[in-house]
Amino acid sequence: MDFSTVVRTTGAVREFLDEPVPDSELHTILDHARFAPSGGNRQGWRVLVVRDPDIRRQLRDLYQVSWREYVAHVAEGKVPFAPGPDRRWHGPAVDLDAARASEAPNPFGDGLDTAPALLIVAVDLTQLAVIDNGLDRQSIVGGGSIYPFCHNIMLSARDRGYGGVMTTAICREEEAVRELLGIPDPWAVAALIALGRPVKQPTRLRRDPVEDFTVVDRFDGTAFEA
């Protein structure tokens, strides 16, 4: 595909055909993705291709627990685990124990273990230049050294006719995931990515126009227009 098509149609795909992703294709997807930028070009990522059916089922169950927490926030009109207007996180906005005990049907999560390709992306925390550490707000900068790589996986998959979704919900169960997969310190779980041939190829995404989020000189400046 041409570049414009790839970036304008790489949306979240959660329904896949019952068709495997050949190892050669997955290798090519990762081979392209590895050219993502990272702080100091340290490339502190590691990808786990999960094949074992039992491990897949356990990841599915862990994901579902996290999903229940997510849904409980949405049901209350909350952005899950978001900081407040003061830029700090003040703890859960819902009863997490109650949320984890409540069923939350989710076709994607229910069938997560059957995804054609299932990846866990881990990151070496000691390789992240977290420049905003110590600021009196929620830290975000460290993600700049891992999520461009994750998105490159999505873009590369789309370019080859596949689709997928990157989810960070699984990170709520990080310690269980690390134990299950033998992930040592100082590594953390950054994302779970499911890939496959889409049931329906994405053709058009809805996003705000440039003028809605780009301004000149100041945050309250005039809209930037061509």
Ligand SMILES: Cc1cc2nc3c(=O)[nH]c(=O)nc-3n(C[C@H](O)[C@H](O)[C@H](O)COP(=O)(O)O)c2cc1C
Contents of the next structure:
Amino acid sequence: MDFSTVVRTTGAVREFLDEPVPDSELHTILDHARFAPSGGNRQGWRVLVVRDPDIRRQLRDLYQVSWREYVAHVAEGKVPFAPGPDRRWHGPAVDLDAARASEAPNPFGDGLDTAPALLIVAVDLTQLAVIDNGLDRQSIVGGGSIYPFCHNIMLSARDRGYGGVMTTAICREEEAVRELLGIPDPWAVAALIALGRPVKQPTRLRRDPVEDFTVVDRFDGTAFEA
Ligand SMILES: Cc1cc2nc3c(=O)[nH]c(=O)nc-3n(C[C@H](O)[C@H](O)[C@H](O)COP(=O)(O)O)c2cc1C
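Cool, the form predicted on its own is there; where's the form predicted together with this ligand?
So here's everything in the complex, that chain up top.
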């Protein structure tokens, strides 16, 4: 598959055919993903290929808890866990206990334990050069040393005819995930990635055009046009 097709069609896939992802394919996907950049090339990632059915079920249940919190925000018209206009987070915008106790239908989450391949991506926090630590705002830079790797997994999977979705909802339940999977300090949970053969491959992703987000010289500059 050519690069532009891969990059333009790697959309979120949440429904999979009942077909395994062979270990050899998963290995190749990870072998491509490892060429991702990271700050100082520290490559502070570790991938857990989760096979055990009981662990998978527990991950599914933890994911669903986080999902309910997410959905409760969306139902209130809020961006879940987003910082405010002062660039800082001021706590949840909804009652999280009520959210966790509520129903939030989610076929993907319900079937997470049966996803053909299930990966947890952990990151060693001590290997992240978080250059914006200490600024008077939400930190963002650290993620740049792990999410390119995660997206490379998605791109490589797409290139090989697989699909999936990188998810972060479960990160809210990080302590429980770490205990379940034996992830020690100073590691954090960056993502849960589900992969498989897509029931339906997205081909036209809804994304804003370049002119909508690219400007010349200044933030309020004229739109960049070729
Ligand atoms: C940082 C990040 C976190 C995400 N977390 C979740 C998640 O927890 N659950 C989920 O179903 N999708 C998650 N997604 C997938 C996004 O919802 C998806 O990429 C986006 O809606 C675009 O969908 P599309 O590719 O189908 O257009 C996440 C994506 C990113 C980049």
